[in-house]
Amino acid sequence: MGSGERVTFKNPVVSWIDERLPVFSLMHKEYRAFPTPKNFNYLWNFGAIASVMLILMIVTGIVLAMHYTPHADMAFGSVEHIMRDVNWGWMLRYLHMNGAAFFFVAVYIHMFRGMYYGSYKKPRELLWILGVVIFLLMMATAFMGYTLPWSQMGGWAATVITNLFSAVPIFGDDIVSLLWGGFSVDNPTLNRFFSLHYVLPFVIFAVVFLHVWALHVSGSNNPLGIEPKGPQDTLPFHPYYTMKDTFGLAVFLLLYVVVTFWFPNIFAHPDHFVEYNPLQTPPHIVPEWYFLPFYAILRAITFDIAIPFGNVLFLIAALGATLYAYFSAGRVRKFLWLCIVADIFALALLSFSPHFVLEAKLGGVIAMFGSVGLLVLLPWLDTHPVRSARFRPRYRFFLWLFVIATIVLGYVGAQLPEGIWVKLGQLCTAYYFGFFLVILPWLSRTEKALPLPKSISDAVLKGVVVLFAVISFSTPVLAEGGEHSHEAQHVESQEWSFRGPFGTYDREALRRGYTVYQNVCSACHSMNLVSYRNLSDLGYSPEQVKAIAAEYSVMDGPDDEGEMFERPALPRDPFTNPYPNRKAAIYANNGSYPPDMSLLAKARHGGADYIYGLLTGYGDAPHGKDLMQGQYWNAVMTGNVIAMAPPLSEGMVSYEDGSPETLDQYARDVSHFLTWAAEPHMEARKYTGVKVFIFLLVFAIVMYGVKKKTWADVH
């Protein structure tokens, strides 16, 4: 059983342990010694890259799982806490949550590669089916890690999501109260989804196993799409695609430090940073970026659709005729024959048939499941024996008017489901569709393929990372396509000096906006994730913060008598509450809540700018426009219309430092003051960026000059 045969090494350690467990020995023949064809392009790196954005999310994930909560009633708050109280977990929550999006940009690619140049084909097909199930379980796996903050946009997410199920006949309200946990989506329901997201990457991890064997067993497929014909044809796996992959790993990896350093939140939507209410439904759910294009074929179904059971019956003749027509002898013979009985069958029973209704939700569900169901049947529905697009025109073309389709069905799916987005998602859903059953089967039988090469060493390709470029610049537009649908006016952008890659806090306006806050906001609004000692970073002494703190009063207990009791606030304490419950609140508002100021700057689409012009928008309303008692006209609030009396006004807060007791520097401070709570670690945010982009450049240059290096031999 152990008598394979082995690499001997120098080193004894090493050596040892290959005589009793001879995994050096496999390491060296399936990595280093392994063939693989010589004209690999950098689309072949995603592979590689993929496995290392999974590695880095396990660890991550692991590390976050020891903070957080999965509890409806404190889910929300850990992850805060993990943001703002744990050790670098700023860095470990941001490099978790934009690390998903950069997995998916990875595995995207890869597939792309995949269809491209034909890796689908023959001997590979299990290669590939292991793939899409690998994109399958980081579908559900990214779906239950975004509803694990239990934001509005998460939980609100997954009652959509999950209801979807209900659509399914029969079994379906079984199948959401089992995903549910109970009758709502609720604490049982966090718990379901915390423990499958944790559990699922280490199935991708064994599936990604089983995929990269595949892999080895039948080869790599390469550009060209044909075969190695000798060794003249292949290089060893080390060092030449080792030193490739590790450089382009670094590219990548620079653009993934730029995202998570100084661009954090671009893939986020606002409502990430509100807690989840469900008696409150989100104006526009959207999931993320990578979810898209298959949400937007959810939604092009719109309609019912009544099949009479004749013709249903006649489909199902007609789809067996052709599977046996297609496997047997005789093929279009018999498949002519089979399709007239079959059609004599559906019309005798057409006339007196019941109907079959296909509800527009179950039909969006089977739409939305299907277009990455028909992934599995690429190698089936592409028959045709050139693999590499490079010498297919025809496909070519067809597969990036597919590409195109996919990526405007992405941007369709982050807008409003009204009007000519409509109509827009229905064409690119048929184009979808029609690619795989259509296009597909007509190209694999007509279409003329150009020469093929003799062999990979009669031909050199320089590989392009196309695809690349345009999903890394569109993934941005298509996370912030969902926030522009539902923002009614523009937001003027201001300058602020936490503004760009370098940008700090001001401390003196920060001080200044604390004052604001303190005499004016406070009354009204609370900020339950911020405490009087991290006033500290407002430039604030120890005494000073203590002083300040002991100005409230808590409630705490109970004490050696069982009773509660009040005292005086400590700094570890969060700032006070002005209101003693929620039902409180919104009673003194009219039946408004006040919203919790802590995260506000990142529950508003525009941050600063957005506060900084609500302040500072209110106005006389235009003629026409009559206003209700207790309403009041603001020029950046979503309708005109808000319920909030305009708060600031000249000189009513006082300055120590002798700045403007103005409007506008009353905004502006306290805009300021709004920013640093939601984001405090921002300055080390961008510092430590600094640090690792240097340090990841200056490697990305090493690795260039070691891979030109070990290339030179070969070009």
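In this text, the rigid core denotes the largest set of C-alpha atoms whose superposition between the two forms falls within 1.5 Å. Just so you know, these numbers come straight off a predicted model, no measurement behind them. Positions refer to the first chain, counted from 1. What changes on going to the form predicted in complex with its partner chain:
After superposition on the rigid core, the Cα of Lys691 moves by less than 2 Å between the two forms.
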Given for the second form:
Amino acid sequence: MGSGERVTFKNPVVSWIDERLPVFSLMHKEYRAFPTPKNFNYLWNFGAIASVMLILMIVTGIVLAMHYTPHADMAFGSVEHIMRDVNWGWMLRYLHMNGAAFFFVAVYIHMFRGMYYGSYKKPRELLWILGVVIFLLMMATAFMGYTLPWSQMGGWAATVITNLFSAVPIFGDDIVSLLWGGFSVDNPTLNRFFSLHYVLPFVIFAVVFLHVWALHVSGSNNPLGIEPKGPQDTLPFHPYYTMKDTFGLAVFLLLYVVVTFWFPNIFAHPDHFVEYNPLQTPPHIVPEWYFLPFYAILRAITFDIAIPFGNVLFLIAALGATLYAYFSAGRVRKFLWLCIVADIFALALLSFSPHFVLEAKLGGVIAMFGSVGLLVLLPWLDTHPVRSARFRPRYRFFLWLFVIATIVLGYVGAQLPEGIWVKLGQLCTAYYFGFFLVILPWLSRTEKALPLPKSISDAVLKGVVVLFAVISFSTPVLAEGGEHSHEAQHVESQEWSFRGPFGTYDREALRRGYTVYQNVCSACHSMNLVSYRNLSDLGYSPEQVKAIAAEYSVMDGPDDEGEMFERPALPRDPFTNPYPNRKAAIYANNGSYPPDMSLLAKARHGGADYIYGLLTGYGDAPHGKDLMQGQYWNAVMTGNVIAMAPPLSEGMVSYEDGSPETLDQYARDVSHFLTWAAEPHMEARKYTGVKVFIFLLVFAIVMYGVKKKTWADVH
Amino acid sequence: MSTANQTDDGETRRDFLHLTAGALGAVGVGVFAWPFIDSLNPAADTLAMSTIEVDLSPVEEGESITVVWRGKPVFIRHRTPKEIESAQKIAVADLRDSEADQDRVQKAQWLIMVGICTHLGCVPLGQRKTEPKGDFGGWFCPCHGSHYDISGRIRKGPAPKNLAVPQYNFIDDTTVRIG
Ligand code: FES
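Since the structure above is the form predicted alone, I would like to see how the form predicted in complex with its partner chain looks, so please show that one next.
Below: every chain and molecule of the assembly, starting with the one above.
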């Protein structure tokens, strides 16, 4: 590349450089003049969109890494440091977190487009395979990124996924401890995940480069799936597709912005906001939504697969393969067949019994990796000469069915593996594999395609955005759907001033809530992530903040004589802890740990509603329900049993502003306060969101105008 | 005639649209870059550390202490009347960085300055009794041999400026807030 014919440039500097290093000629050839079929629909935007998302992820990621600490003791805190203290940190983090989801949305649509219009067929097989490689790298990167905040969800996801490798016969356990760098997911694991999470995106970037290179060799496919017959069928890439892609990008970014600034945690489970505890698994581990279909396939294999007379079968297979090797022509072929013989023998040796049994665990792992691996083989499974599903009604039908099965699998992946979900998962898994292994080869042989148009110019342009709608509507459902069904109790929704797209905190309620925390909750619950200086956000003056802080004392030191000493707290200090350490807290509370409250509103389904419901939900146990000493009945708590005595009662805290000193008011105010503590920058987030949204909207409208003008003479 | 006009109009409108789109794009990218750059500025918790209060009561006359402020050493010296006198009688005009001693202190007995050599950032010696104090009885930077006097002014060697005096104020007689 690059040594082709050069273009002449008017600018002398450009031309000087280009004579020595023809980058400008290259850019001109590949991104200006590049002949592109003129009949693309909007599905062709997603390649460009995905590249922009990749760059956005790399840029936000580099900056986030400057503030993040990859250490088991500090990772969780450093992410919260980003969210609370780093300038714009909350925005960069939310952009990165939701950017991953939208990157996958773009890539899934891009892949669907490839499948629908047969873009993987000759001569674009390698182009497709490079795409699958990118997809695999993305999955690895996203999974490791999920672990980095060192939350309950991330840490346990890492445990579960790395343990997949323990299914490998004989070497399984060794592989797993190699991955961990220890005997469990711990600091060494976190360190290597961070290193890989940082480097893999650059590898992805390099493969994207190859992907685009391969694309520019074969040229783009198009909705009709027939090759352009000449210049009348193509348009130069610039300005036609640069403008169209920019318009599509602006629309896509609008959706992304809405999620990032108004529903930033829609894809995040409450267990993301609890620090990783290697001794306690949360009741329900789910991967990110974009992995759910594969996760469902993993869990669909609940049975051992027995192969009767396994060894006899192996022997026959091995014998057959050897004979075939002997008679087949060519050294390479012989070699390949002998490799297969060796493999068969290895497998036979691994199963010592006459009945070879593929255990469910290994079976699930093979199915999961196989479901992705099959994509590589797609160009050889579907060998039908016609590319576009537009002319293959039967293929179209089965492909849509495939899309539905995958979405159902995604839904199943978010449910607890019980009852109907297991059967449904198995059914869809069967279809997933059947589609690739049976339906595609069968259709390749039998399907009669509709007559193809002679050339692209004969056909009419038409845009399709159906799938985009399907995916953007189904992802929140996937993300949310699974979770609500697991909520133990129904939490009643309350009125809050911070609700809604423009909602703000009520400073007076926050100050009252802080008073309640200070007088009641803080006796047992820490709030390590909030500092006294943050109280100025509640409307306290610097002097008041100083006075509040000075009421507490903190351990400092060592002084010049090496002694630790107590001093009054300063605004910069975090809220003081009621107990010297976690063990002391557990001991003082009959064995249950009073959770840190800084992130409580995010770490519980329902947030403020839940906290309010819990505080007001105490009551007498219904008949027949026996409570032990130190247990209380609560309408909202999972299992209705709680170890915390009813903390609030009428009149126990006095308010200065004359608000009613009732239990209900206390509960309401403290819930308000805890919501602020968990998300102190919510107002800035919405406010910034409005500005970004308006900007993008205007930009999208202008780009639409530009695109229309550009295309005016083509239509 | 009328056809020509129409094309002209079309052309201008297209140009205008393109310019608007280009300008919007450029402004958008520019504004979007700001949060990334700003995030590299000191974070709120770092800023909260940027003022410190120091209790001076235990520092005897003729003694120095070093406190950490914004990650840098701050030299605080309780000067003796003799030292004050020697610092004040220097002819200011002869100095490389002319500054009277009175302009470098709020209370003559307390000399407070950032202990970082203005040459290339080493920490000068002279805080402890056993350390060399240079030719002028103040501080001596071992890196490239800068000599500072008892007012922290550069007297000899490569450093261009006197040791910097941070912003501070006395809250009471023996407590100073730096920053
Ligand atoms: S840094 Fe002090 S003399 Fe060079």
